[in-house]
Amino acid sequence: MNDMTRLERKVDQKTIKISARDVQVFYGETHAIKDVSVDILDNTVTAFIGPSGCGKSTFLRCLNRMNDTIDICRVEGKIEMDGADIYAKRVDPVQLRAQVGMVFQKPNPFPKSIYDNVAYGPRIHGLASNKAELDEIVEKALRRGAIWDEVKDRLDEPGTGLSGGQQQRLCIARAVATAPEVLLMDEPCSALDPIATAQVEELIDELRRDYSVVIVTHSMQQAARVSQKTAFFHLGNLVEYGDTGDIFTNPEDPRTESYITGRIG
C-alpha cells in the first residue's frame, strides 16, 4: 500500500462519524428494521427517505437510543460512534443524547422561558460553572439556531409564545446547547410553512460545518436541497445509500427509481 492510499484510508476512517452494522429492530414480534449497515459521515447532511412506515424514523431513533424508551422494542447489531459501541453496557443513554441531539417533527419547546429552554441541557449536564458561562452558552446556541436576533430582548418570555418556525429553531438551539457531535432531525419541517421551512433548511446547511446532521424527510425535494448523502428505506430495508445527486439522477435499484418517480410511496 503506498503512502497516498494509506492517507486516503485514514481520511475515510476519520470522516466516518457513525457506523452501523447488521442492525435489526423488533417491536415485539414485528421485524421493523432488517440488516441495516451504513456509515454516516461527519460534517455532512445525510437524508433518510422512503414511504411512510418504511423504518427511517425507527432507524434514526437507534442512533441516540431513543428506542430504549419503548418497552417492546429490541435493537440488535452494532452501532459505533467514533469507533465506540453506543449500546455498550457502560454507556449512559442520557449522556449519549447530549452528544447526539434530536429535533422532532413537531416543535416541542418546554413550558419555560426561551432562556431556560436552551439552558436546561447545559444545566443538567454541568456544562457551566456560573451564570456568565451559562449566558454565553445560551447566546451561542441561539445564534447557532439562527434565532438570537429575534429573541435576544425577550429571553424571559415563554418559548411556547413563538411562531412555529421560531419554536423549531429554538428546539434546534436547545439541541446544540449541550455541544453535541451529531444532530438528528425527524421531519423537522413537516409542521412548518414554506418560509419557516426555507429558514430551517438554510440553518441545516450551516450546521453541517460543526456537526454530522441526519434528517428524516418525506420530501424528496427537501432531501435534494439540503443533503449530500441519501439513504432510501423500503419495508424496513436500506435499499440504497450514496451521494444525493446519484440517488436522485442515477439510482441503482429499481425500487429507488420507482419511489423517486412516484410509482411507489
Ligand SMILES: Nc1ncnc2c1ncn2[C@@H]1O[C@H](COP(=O)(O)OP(=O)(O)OP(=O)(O)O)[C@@H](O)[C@H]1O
The other form holds:
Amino acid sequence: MNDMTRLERKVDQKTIKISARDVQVFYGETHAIKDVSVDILDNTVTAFIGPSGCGKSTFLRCLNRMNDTIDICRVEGKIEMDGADIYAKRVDPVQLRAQVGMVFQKPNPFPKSIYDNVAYGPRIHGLASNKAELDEIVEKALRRGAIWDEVKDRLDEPGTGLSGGQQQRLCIARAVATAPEVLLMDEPCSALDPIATAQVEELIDELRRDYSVVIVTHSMQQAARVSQKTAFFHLGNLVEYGDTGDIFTNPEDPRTESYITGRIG
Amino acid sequence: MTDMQAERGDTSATLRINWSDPAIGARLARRKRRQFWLKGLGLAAISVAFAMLFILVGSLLSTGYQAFRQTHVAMEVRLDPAHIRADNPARGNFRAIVGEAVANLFPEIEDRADLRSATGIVSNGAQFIIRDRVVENPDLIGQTIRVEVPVSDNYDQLAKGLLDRDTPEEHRRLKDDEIARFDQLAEAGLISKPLNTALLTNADSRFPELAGLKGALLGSFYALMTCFLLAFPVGIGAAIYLEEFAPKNRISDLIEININNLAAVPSVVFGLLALAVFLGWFGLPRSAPFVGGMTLALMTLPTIIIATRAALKAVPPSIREAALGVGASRQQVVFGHVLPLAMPGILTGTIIGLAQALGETAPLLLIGMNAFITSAPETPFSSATALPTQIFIWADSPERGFVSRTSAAILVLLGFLIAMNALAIFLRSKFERKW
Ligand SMILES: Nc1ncnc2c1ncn2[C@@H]1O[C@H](COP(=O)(O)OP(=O)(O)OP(=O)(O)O)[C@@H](O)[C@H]1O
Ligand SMILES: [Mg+2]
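Structure of the form predicted in complex with the named molecule (previous: the form predicted alone):
Every component of the complex follows; first up is the chain already shown.
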C-alpha cells in the first residue's frame, strides 16, 4: 500500500451503515461531543482524526454504547444502525457490542490461551453449538486477523505471550469472531512498530470487504493510507467530513488545514 | 489547544550547564550526604527490628525447648486381677496398681509415708495411661508389663536441671530424700527423656507433665474454619458489590469509610459485641470454637473486604474493556475475568486476615474460650480453648512446668503463623500478574 492508492481511490455510492444525528456527550459537566452528525458507510474505512482530547474516542465509544459503562457519561441525540436506533430502550447494549466489535489502543488479550481469547465471544453469545463449530469459528477469525499461520500450532499458549503486533491482530480476530457488522478501532497501531503497523493496515483494508470499519488515528499517513472517508474533530466538534482524498488535498476548513499540515495538534 | 498556531520553541537555544560551577558541586555533595543518612537510618531501623525478633525468638527457644522433652520413668507393672475386673476394665483400681509398681521399684522402703512420697515421683496421669493400655487390650490383665510413664513436674524439673540442688532444703520443692530416691532410679537406668508427644496429643491438664495443646489446636482449627467459611464468601461478595456494582454516591462512600474504620476497631470490642449478641441474644454456647469463629469472622471481614477491593481495583481496565467490547455482560466481566485475576490478591489478603485471627486473644477471652477444659473438642460446638487463650491460661498457671510449656505453645503458634504467611507469599509470587 503506497500513496498511489489515494489517486485511484474513488468512493462509489454505498449504503449508510450508521447514521448519527446531533450527538452530544457529557462527562458530568464536561461537554465532550457537540452536535456531531455523521453518516458512516458500509464496506468503507472511516478515519477519525483530530488533536488529542478532541473527543474521537468518546464518539467512537458511542457507536457501541461503550460509554454506558462510564457512570458519569451521558449521551444525547440519535444514533441509528441500519435504520434502527441503537439507544432505544429495547436495545441490549451487550448484544449490540457483539454486533459492533471494538479494538483498543493497547493490545489487551485476556490472560488465557489464544484459542480461548477468540472463542470467548462466540461462547458467551452461543454462536457455536458444538466444539467442531467453535473450532471452525476460531480458525476463521484467526485467518481474518491474519494471524492464523503464526499461531495455529500453539493455540493453547497464552495470548499474552505473543508479540505486540501479534497480540493486536489476535484482538482483531477476537473482535471479528462474534461476526460483527461494524468494527471500531481506537488507535489500533499506536503501540506497534512499523512492520506490525503495516500488517494491521493491510488487514484493515481486507476487513473493509465485509465490515464497515471506523478507525481513530493520530497518524495522518495512516489515515491517508487506509481510509476512504475521513472525519476531522476539533474540541468536540466535527469540523469536516468527506472523502479522504479531498480532506487531505483540499480541506475546506482552515482548522483542518492547520491540523493536517501540522500546525495544531 | 486555545492557541491554534502553537508556538514552536526555538530549538537552537539549548540549556547550558557550567560543570565547574562550585554551586553544582555543593548541591551534589548535599544530595549525597542526604542519601547516605537516609540509607543509614533505614539500615538502623531494620537492624533494630531484627534484633528484637532475635531476642524474642531466642528467649522463647531457650525456655521453650525444655518442653519438647518429658522425663519418663520405666516401671514393671503387674496388672493384678484383684484390682481390675475383666468385664469392665475401665473401672479398675489403677491407683493401687501404680502404687504397687512404685513399691516394687523401692523394695527397701517400709514406711508408708515414705512410700507415698516415692509414689509422688510418678505423674498422677500414670494410672490413666495404664488404664488406657488395659482397655485397649484386656488380655493384659494378670500379666506384668513394662511401661514408661511421665514423672511429675517437680522431678521433671529436677531431671532437666531446672531445680537447683544447692538451695537449702527448706526452700526447695523436693527434699533431700526425694532427690536421693530419684537419683537411685536414674542410676538404675530407668529414667529417660523422650520427645514430649503429649504436648500435641493431650488436651489441657492441671499437671504440666500431662498438659498438651490438642484441645487448643482443634479449637483454633474449628474457629478458623468457621471464620473462613463465614468471612470469605461474605467479604468477597461485599467487596464485589461495592467495587463493581454499587452506585458511587454518599451512601456507598459512608459504607466505605465505615468498613475502613471497622478494620481499626480494637478486637476486644468485637468480643464484647459477640458476648452481647451471640451469647446474650442468640443463646449460643459459651467457649464454643464456632462462636469464637463467628467473632473472629467479624474482625476478619473488613480485612478481607479491603484486600478484595484492592485486588479488584488492581485488575487493569483494559481487561474489562476487552471483555465488554466482545459483548460480555457486567456479571460475565466480573466473574469470568476480573475475579479470577484478582484471586491471588484476595487469597493473600484472606490468609493474612486469618493469620491475624489465629493470634487474636481478647475476643476469645470474652466469650469464655479460656476455660479449663481437659478434653479435646469433638465438634465446633463443644467447649474448647484456642492456641492464644491456651497460652494465656498456661502463662497464668503457678506450676513451674508451665513456664517452658507456655514458651513452647507460643513457638507452636508462631510456627503456624509463619506457615500461613509463607503460603500467602507463595501464592502471591506464583500467581504474579501475568498480563
Ligand atoms: N471517563 C472520562 N471521564 C471524564 N472525562 C472524560 C472521560 N473520557 C474522556 N473525557 C474527556 O472527554 C474529552 C474527550 O476525550 P477523548 O478521550 O474522547 O479524546 P480523544 O480525541 O480520544 O483524545 P486522544 O487522541 O488523546 O485519545 C476530553 O476532554 C477528556 O478529558
Ligand atoms: Mg482517544
